[in-house]
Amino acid sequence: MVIIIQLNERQEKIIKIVKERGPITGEQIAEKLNVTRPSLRPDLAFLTQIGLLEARPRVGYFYSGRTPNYGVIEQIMKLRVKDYKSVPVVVTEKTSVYDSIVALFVNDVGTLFVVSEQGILEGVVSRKDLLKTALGKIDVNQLPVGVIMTRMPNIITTTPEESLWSAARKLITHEIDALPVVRKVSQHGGEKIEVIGRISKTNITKVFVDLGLGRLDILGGKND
């Protein structure tokens, strides 16, 4: 199988800058692109992971000139959301903001999914949403979470068959902590989406740590 790497526009610019100016620090690259250093981290990590760039402490990034490690890339592309999703933490629209905050901390998550009694996705509420509300002058014991949640169709989702890499890109692109894993179901003559799992930054981080430590069975898609 041949994997074709398609770099985005910013990654192409990074490669060009490093070729011309390397070794160069991440801060200097960010300055040349007029972006923040944190926003560049995913791109720099990806370019380093596939072997196009190398990084040395207190020196910076330089162009390796090596062919990307297609074997590693092929393995990563095989990972599927269904094999690494975790249990979603859900509330209903009528759940109070106070009880939602409690659920957030008890379950140690950054995002709650708001569902109907049938498990149909109706909204998403984040740690930031709850904090902003709690700092206001509203009675969080009386306010239902349905008032502050983000509703469909403004919710970014993933599916069991989507690649873990693609799900990770969604998390980074949209700057969110977690994605609901959903599947389509027929209900009342229409098509709805049911929440069946959760993929978070923690899920993604654990997978790549296990991959680096050799604890991941890529072909089987399971942890040892």
Given for the second form:
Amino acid sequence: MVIIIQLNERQEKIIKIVKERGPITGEQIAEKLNVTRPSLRPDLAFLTQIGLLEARPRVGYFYSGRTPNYGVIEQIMKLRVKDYKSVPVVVTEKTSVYDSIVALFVNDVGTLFVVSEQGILEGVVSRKDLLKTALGKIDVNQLPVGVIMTRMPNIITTTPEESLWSAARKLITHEIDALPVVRKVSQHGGEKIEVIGRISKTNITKVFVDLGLGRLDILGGKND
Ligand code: ADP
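Hand over the structure of the form predicted together with adenosine-5'-diphosphate (ADP); the form predicted on its own is what we had up.
Full complex below, order starting with the chain above.
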């Protein structure tokens, strides 16, 4: 896998300073860059993590001279959707907007997937879709959710084998909160997609937190 890491302007400057003056403390680097020490922390952490800089207690930072160690980043890319997905919360097209709102609360989610009786994906309805409808004068007990949902084929999906990173990127690019995890099934001679899970911003955030706590066994990789 080829991973290209572009250092930002400040990181380039830090590398230059450490190359010339290392070992040098974080305080001294901050002084040279005219910024505060805390504001440098993320850049220093990143440069240390990829192995370009090394940090020694009471001595400071020095340039490792090594090719960046992209191990951690590479391992993050190996996390798969299937290992982090949640159970999907689904309704059918005929479910009323009222019952859909109840389903949001009962299941503590922000997005519902709309499926056929056979579990085939037909649409997605978000909390704001429902909120907008509830603000109108329409009777939410009578209105089926199929009328207000975002409909196939305009649904952004992910698959069990896709990387979690790539799924996270879809959430950001399309400005949405959740993706249905799907698999292809053949039905009536055609190919349809069946909903088998859910990836939301919460799943991604949990992984991020676990990573920081050292709870994620990413270095050993997750077994299937
Ligand atoms: P909210 O509307 O509560 O902010 P989202 O940002 O997830 O939640 O949804 C924004 C819009 O995109 C909504 O109209 C919703 O129906 C639609 N949407 C949500 N998820 C998807 C998806 N996976 N694919 C396509 N459209 C989606």
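Please read these numbers as outputs of a predicted model, since none were measured by experiment. Here, rigid core means the biggest group of C-alpha atoms that superpose within 1.5 Å across both forms. Numbering follows the first chain given and starts at 1.
Examine Thr157 after superposing the rigid core and state whether its CA is displaced by 2 Å or more between these two forms.
-> For Thr157, whose C-alpha is compared between these two forms after core superposition, the shift is less than 2 Å.
Can a Cα shift of no less than 2 Å be assigned to Ile24 between these two forms, given superposition on the rigid core?
-> Yes, because once the rigid core is superposed, the C-alpha of Ile24 moves 2 Å or more between these two forms.
Lys13: Cα shift of 2 Å or greater between these two forms (core-aligned) | Passes the 2 Å threshold, so yes.
Between these two forms, how far the Cα of Leu33 shifts once the core is aligned, in Å = C-alpha displacement of Leu33 between these two forms: 22.0 Å.
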